[in-house]
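Only one chain is included here, represented as structure tokens and corresponding to the form predicted alone.
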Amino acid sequence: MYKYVLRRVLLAVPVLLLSSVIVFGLMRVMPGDALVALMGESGNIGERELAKLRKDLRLDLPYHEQYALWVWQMVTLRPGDSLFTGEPITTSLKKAIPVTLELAALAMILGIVIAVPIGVLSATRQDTPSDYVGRVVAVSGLSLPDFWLGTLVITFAAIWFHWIPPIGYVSLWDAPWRNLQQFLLPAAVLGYRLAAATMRMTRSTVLEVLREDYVRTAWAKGLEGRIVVYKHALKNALIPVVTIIGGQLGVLLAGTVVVETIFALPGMGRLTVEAILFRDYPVVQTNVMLVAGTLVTLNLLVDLSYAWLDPRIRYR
């Protein structure tokens, strides 16, 4: 097991790597110049003073020192400041990445208990109305872009009932009824692809389980029906459903992006999208290798989760 995960962390290190060079070269081709957005485009600063400030900031170093200072910056822990505001960025990141993981938690809460329960109720009622139902709530959720589903739930949701999200971020522990309401509605949004996704898995995966031999003996020995189900057959059909939800976590990460802009919440991506804006290359480098870190974190933890689904995996 030590081994396998030391393997693991090691082979992480080049995927950071081509990450970081990825993200640098498409900040640096990116059209415009950060300096004059961070003057407004005004276009009056003078040409010495350009000089000055991209060498205050150091931006008048060859690409291949800006790299190499970020990498270092990025392995002590010390981002920077952002070009735009100054504000240091570990700053912004404390106020940011909360709202993000309290969306995405919420997200995948709602999605899972979406959809195992009724990825379930779709294999053991195979080809009855319920099944039916679940599919196309399935395929419907995998085709709905989040950007139009959030704007349609802020619409209808204005026009029905005659509510919009409150606007101004609350923290949880300050206002725990205002903070729900604040992330309900894009958390019910994210959750829906989650859910749909893996609904889709359960059921296929609880399907082929279900059709195995010692599945055909418990039901033989005149177990319950609910113990077969969730007792046997379930957990071994997890692997696959584990599989893609850790998949999808990518996913919701990136979908905060457009969901955070839409509902007006001030996490991860509204801040990577005001950075993108503005060419404000320290912030959004830092962010996308937070993001890309963190997948590859969580693609380790679910191999991991795997030999206590199923005993008979191994790691060497």
Second form
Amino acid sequence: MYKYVLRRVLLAVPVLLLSSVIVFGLMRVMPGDALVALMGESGNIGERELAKLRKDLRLDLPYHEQYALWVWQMVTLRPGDSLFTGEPITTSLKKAIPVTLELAALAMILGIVIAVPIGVLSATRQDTPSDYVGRVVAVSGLSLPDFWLGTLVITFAAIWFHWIPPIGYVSLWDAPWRNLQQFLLPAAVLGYRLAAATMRMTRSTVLEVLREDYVRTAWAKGLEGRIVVYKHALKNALIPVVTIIGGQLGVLLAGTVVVETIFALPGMGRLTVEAILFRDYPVVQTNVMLVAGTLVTLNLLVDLSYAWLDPRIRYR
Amino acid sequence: MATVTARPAALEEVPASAVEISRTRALWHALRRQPLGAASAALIALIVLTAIFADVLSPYDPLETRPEIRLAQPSWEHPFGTDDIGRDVFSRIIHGSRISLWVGLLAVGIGTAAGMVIGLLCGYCEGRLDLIFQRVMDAIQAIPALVLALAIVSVLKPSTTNAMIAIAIVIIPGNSRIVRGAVMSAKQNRYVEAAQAIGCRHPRIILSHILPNVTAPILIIASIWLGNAILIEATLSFLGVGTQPPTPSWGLMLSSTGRAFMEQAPWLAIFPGLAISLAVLGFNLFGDTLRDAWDPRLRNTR
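Could you give the coordinates for the form predicted together with its partner chain, as opposed to the form predicted alone above?
The next block holds the full complex; its first chain is the one shown before.
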């Protein structure tokens, strides 16, 4: 087990390095640079000042030195300052991470709480009307664009209920009620998509497991239906479901980009998109690596959770 | 089934053509029996026909502006209303189907082809090549797809074609992995071993013995990806880095006018979104049908 974890961690290092090269490379070949964007903001700057600025920001170094410098900054956890606002990246991250984390966690909870029971219901009542409804709801969740759903939710909340989510982000600890008002709708929009994928997977694996011998034995012993389904079948059906949820984390994080934009939440997604548009290299690079690192770690945790769900699984 | 399958005369060709016949049959059977499958085929047919005959079907020129009837409500003359500069939304949605389909088909085509080549090579050769390629794929997948697509489009400058390229790149890793898995299991077959034993060359083994095993998963994944590609194109256009105005693209229509006028003229947001949803729904359901008909084992891939 420890060996397995160690090997996975060692494998993750080249993957993250490669990701960093991709991001670094993409940012460098992007046309236009942050300084030009900055100039547009603050009027004209002379050629000499520009050169000085470039030197201050170490943008005059050759690419490989810039890259090495950046990797060192990442390793020592000192990502530097935003080119655009001059704010230390750690400061803006401290503000943005809780927003995205709360959004993602809420979406995930909503998604799972909705998806698993409906998936089980859909499987135990296969080919009944409730199964069809469940499946159509699930496949629509995968088809409705989240930016459309978000826009509609805001519009109709405003038209029908004359209700607009409070503007100006407040943290959960300062004003829990106001904060929840801001987060519930976006989390529901995000959660629906996650729920859709999870629901489909739960349905198909529960269907499979229900045909296994030990489930028949459980029925034969005269166990109650609820116990057979939830205690015997569901736990073994959960492995692919956990994989799907793990795989959806990337989708979830991408979804935050759109949903944060629509609902005006100052999270990681919006920060990254704005940074890409402003060519704010350090911010983009840091954010993407942070997300990539999180995804790699979560995937490892997902893989490790298999052993807990199914003790027959051993890691080599 | 009670019908007798016609057997080809040449023994050598039995596997490939028989597989093809049974696949077409299985798909036909599934489409006739499953209501959702039939609905998806109808939806796709509708969208494809709309895209082909867009010029004939649309009552107005999608680019023609008539400011005097701006933001008109849906009516008999303008079934989906008009936008902020008086363009007919119905005509724009009809023409938008071309962009969505075009981007979807090309992006998925390129992404699938590239993913297939990489997957075939990795799965067949294994070893060091496989290890390196798989790490590169891991690295691409570690970056959230939308962020990667956004960055790629920013590099290439926003346009429909570049959105398509970005989507194709995002598709490659997942596809290559599925093909690789299918190749590795196909390699276990006795006939592959036999082909190697009688000294067939690698390209021949790959093309005539392994490839036929991989086509079903590829087609299934491709049909599911089609829906997703349309969704990503719409999202990129929505964020302003995909199709550029004044070309009618569903995502762009939603973001530019749909959001700005959503309270005065909700139809500007509703109809393009509905069009995207129906198109994606059609391809998703079709992919499901294909999967159930051809390869129930693939159910766990998404």
